[in-house]
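Shown here is one chain on its own, the form predicted alone, set out as structure tokens.
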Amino acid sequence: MDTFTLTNQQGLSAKITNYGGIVMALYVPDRSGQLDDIVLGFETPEEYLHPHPYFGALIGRFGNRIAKGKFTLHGIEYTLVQNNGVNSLHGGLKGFDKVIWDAKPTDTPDGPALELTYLSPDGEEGYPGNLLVKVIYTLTQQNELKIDYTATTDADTVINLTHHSYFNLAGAGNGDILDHELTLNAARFTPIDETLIPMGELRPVAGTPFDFSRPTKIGLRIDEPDEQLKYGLGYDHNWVLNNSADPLTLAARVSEPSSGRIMEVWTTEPGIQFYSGNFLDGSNIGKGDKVYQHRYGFCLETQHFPDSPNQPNFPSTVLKASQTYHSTTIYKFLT
């Protein structure tokens, strides 16, 4: 295992390692010019080999869930292995989260970069197809976190790409995430059944807790009587974002008053996951010895929907084999 540190001209810096493309650390400036770590983890690459909650991590084959670890895809049913209850999760036992990437850094125009490729073989974690995976981080001279996926295959398959970070804007272990505020340019949401599976509806978010269109405290409503929360503990959710004219959208927008810190998300992606951290429990000691407790840390992890390759209402998952799979995330980083 390999870590590598991306520094801009502003001073931010991330530090990653080519173990699940893990970003390990991510120093960002807050209203006064104080950098603070905002990512939850470990300071050593060796501690991530133990269980966590995907702190920092790239996710593949399929982030998210599906459905009983089943899929049908031209006529032939693929099988997963159920790793969240009955449901396939995040790429299954082993994800792209804890396989070794090759990496090579390189200097680009909008800054320094990490390029990390990974083949995943035909038939692992049950996936058809020999998917070739590219992965670029780039920290730009503007203060962003620049992730650009590419994937060919051999043979049609499906996936869903996307990155697992846990932000606090106050810094790693700093209390919860609560006062947070929260913009999400959605006016609908995927609603779930008892195991998180959605269950095909594109819900209206307003009138509902899942209403993130103005800034809104992450935990205004978090505790509310309703059976969606109730199903994810909180908010573990796909949000719908409304359709752009120009392919990179601003997904979300987080704001956080003690630092200053606001966090923007732009993606090609239509959909957006948004994780309040609910299953943080006190049981991962993180960096600096700080206990990551219930809430400590939110992730906003672009994608398809969940369970994409059984709800043909859904927007497609499916790669040919004659086809490029390209994805572009962007966290950018202001006061």
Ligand code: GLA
Given for the second form:
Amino acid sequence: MDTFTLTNQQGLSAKITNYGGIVMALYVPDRSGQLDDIVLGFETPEEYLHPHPYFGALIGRFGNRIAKGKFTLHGIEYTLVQNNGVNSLHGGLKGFDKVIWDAKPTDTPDGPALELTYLSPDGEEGYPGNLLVKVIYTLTQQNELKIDYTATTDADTVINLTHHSYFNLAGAGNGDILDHELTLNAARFTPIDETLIPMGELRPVAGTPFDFSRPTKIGLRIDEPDEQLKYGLGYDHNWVLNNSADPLTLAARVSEPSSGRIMEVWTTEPGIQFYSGNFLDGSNIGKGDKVYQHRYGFCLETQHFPDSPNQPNFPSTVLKASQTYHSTTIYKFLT
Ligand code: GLA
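Starting from the form predicted alone shown above, please give the structure in the form predicted in complex with the named molecule.
Entire complex below, previous chain first.
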């Protein structure tokens, strides 16, 4: 396992390991220029071998859930490991978060970058096709962590790649994220059943605790007696991003009042999973011996909608042997 540190001209830095493509640390300035590490995680790559909830990791082949660990493609049924109750989550038992990637640091006109490649063999975790994946992390001179995903396959398959950093803009381990103000550029979300699988409906957020179309504190409505919040134990849902003419859309904006830090999320993906760290329970002790308690971090996972292989009305996640998969997500930092 190796680690690489990217530093841009403004002094932002990202520490990344080739184990799972995990972003182990991300230092960004607050309103007075003070740098703080704003992602949950551990000090050494080896610590990520112990159980943890996908801190900072690349997720594949399929981010989010596939119902009952089964899908059918061209009439053939594929069976995946049910590693999340009855469902398959985040690529299975040994997803892209737990493999060693080939890593190559490079300097690009945008800023320092790390190029990660991984060849997932045909049948790995039950998915068809030899899938060649390339992920480029760039720490741009505009204070962005940019993630470019590319993949090709030699047989038709399904794919949904994402990134699973837990952010706390007040600094990792410094309290919960309930005072962060979130805006999501989404008028609808995909309501889920009790196993967190979408029911197929694109439901308007208006008048519900899922309406983040204006800046709203994450904690304001999180404990309301709402069936959807009950199923997710808080927020753990996919929002349907509003269409824009530009393929790279502003999906989310988060601001943290005490530090003045702001994060924007831009993506070419149609959806975003907002997860409010509901399963964090103090069992992970992170950098600087800080204990990650309930809702100490949040994730904004850009993606295609959960369970797409089984949902004919959702945008397709099929990658054909003749095609190249490409998606881009940018986490941009401002004050
Ligand atoms: C995803 C899921 C959550 C949870 C976390 C990891 O974000 O949607 O339900 O499983 O990963 O704990």
